[in-house]
Structure formats: C-alpha cells, structure tokens
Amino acid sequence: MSDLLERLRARGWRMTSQRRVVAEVLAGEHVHLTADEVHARAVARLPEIARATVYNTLGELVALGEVVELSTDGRAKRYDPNAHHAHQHLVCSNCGIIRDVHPTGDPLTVLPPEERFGFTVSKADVTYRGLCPACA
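Coordinates for the sequence given above, by itself, in the form predicted in complex with the DNA:
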C-alpha cells in the first residue's frame, strides 16, 4: 500500500491529501468498488473531497497501470486495485458480485493468427458469468 504511494511519488505524482486518500481506499479493500463507492469512503476520511477529484484520480491510476477498470455490467465502472497479478473475473449474473479468478494458460494463445484480422492483439479480458452460491 505504502508501496503504491512510493511508486506514485517516484513517477512525479504531486502527493495531495486527496490522492493519498483515494489510493488508500483502493489499496485498503480488495473489492471492486465503483467510483461513487470510492468517493463515499474517501469522504469518510476527507469530508470535502470532490467527486470530480475522485474521477480524475481513478483515471490517473488506471493510466499508470496501478488499477484496472472493469465494466462488467454496462452500469458503473468498477476499479480493481489488483493490477499487478494477471487475473480474470467471475461475475454473478444475479447479484453482480465479482471475484478474481485465475484460469490456466494464456487466453491470447487460443486466438489463431487468421482470426486476428491484422490487429496487434495485446490482451484478453475474460468475464466468466454464472450464479454465485448465494443466488443459485
């Protein structure tokens, strides 16, 4: 966590209290929060932080590769702080809960060259869908 703050500082990030709080909120809970949920938790620590600042900071963390942005349901994007371990996501079709999962092999290898249409394919995002134990 303080690792994250270190890395950000090393990249020339101006360390404001707002950015610190957002980074701490993300690093502190290994769940997949929406921007508004991050904002709510940030407000608990720093009451005056603006929604726009949370959006800005999340966008910067995504651009720096420290956080992964998910849009599993077409509603609010969710932010995954676990960006340094390759993984995929398992989503409950009913309640929307998300788990990180680790399939075997590299999903990129199953896309043959003739199915790439000249694209430079760099990654594959897999969303497994089904019902969680509570909803089944």
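Having seen the form predicted in complex with the DNA, could you now give me the structure of the form predicted on its own?
Here we give the lone chain, stripped of any partners or molecules.
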C-alpha cells in the first residue's frame, strides 16, 4: 500500500489543502490514475481545486521522486504513488488497467553480459502485458 502522505510529511513538504487532497486521492494499492482521474476525484473532496493545481502538484510529486509517471502504449500518462517499493507492472492490452506485481528474482540478472554492450545496467523496468479477467 502507498505511504505517500507519510513520506511527504517526513520530507517537510508544505501540505496545503489542495496538495493533501491530491496525495489522498493517490493513496492506495494498485493506484495508477490519469491526471484527469486525479482531478475528478479531488474535486469530489475539494470542489474548488483547479485542474492546473492538480497537474502542477503531480509534476512536483514526480520531480520529488515520490510518484512515478507511467506511459503505456501511447495512452494517457498515469501516476503511481508506489515509488519506493520495487515492483513491475501488469497491463491489460485491451482496457489498459495496470496492476502492481512483485515477481521473484532480479530483472537485472536476466540480461546476459554479452547483451549489455558495455553498459553498466542500474535499473530494469519490466512491463507484463495480457488480458485482464474482465476483457478475457
């Protein structure tokens, strides 16, 4: 589960009512909302919040490394608050739903040395694709 609010408080991030609402909307397990979805949910909690405020707050959270911006298959960018917990993503090829998955093993060890072309590999982003139960 996302501990985004706690992480932001520990950083001393100025917690305005608008920022708090955006962080609360992003809280939870398997949360991968678009900016428009974040805005719609934020408006339900704080009707006066502006779309620009949501976009700016999401940009700040990404810049801080507290939220990961995901882009899959040219769809709208999505925001993942699970930035500090190692995981990969499982994406439905039809509806685009994204789930966090935690495969066993280290994806960095899968790439053989001869396929690294002299690179010092420090990170691997793996995305699994398929059909979710609703689309299958």
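Positions refer to the first chain, counted from 1. Rigid core (definition): largest C-alpha set, two forms, superposition within 1.5 Å. Just so it is clear, the model here is predicted, and its values are computed rather than measured.
Self-check item: Residue shift check between these two forms, rigid core fit, residue 36 Cα at least 2 Å
Solution: Residue 36 C-alpha, core-superposed: shift of less than 2 Å.
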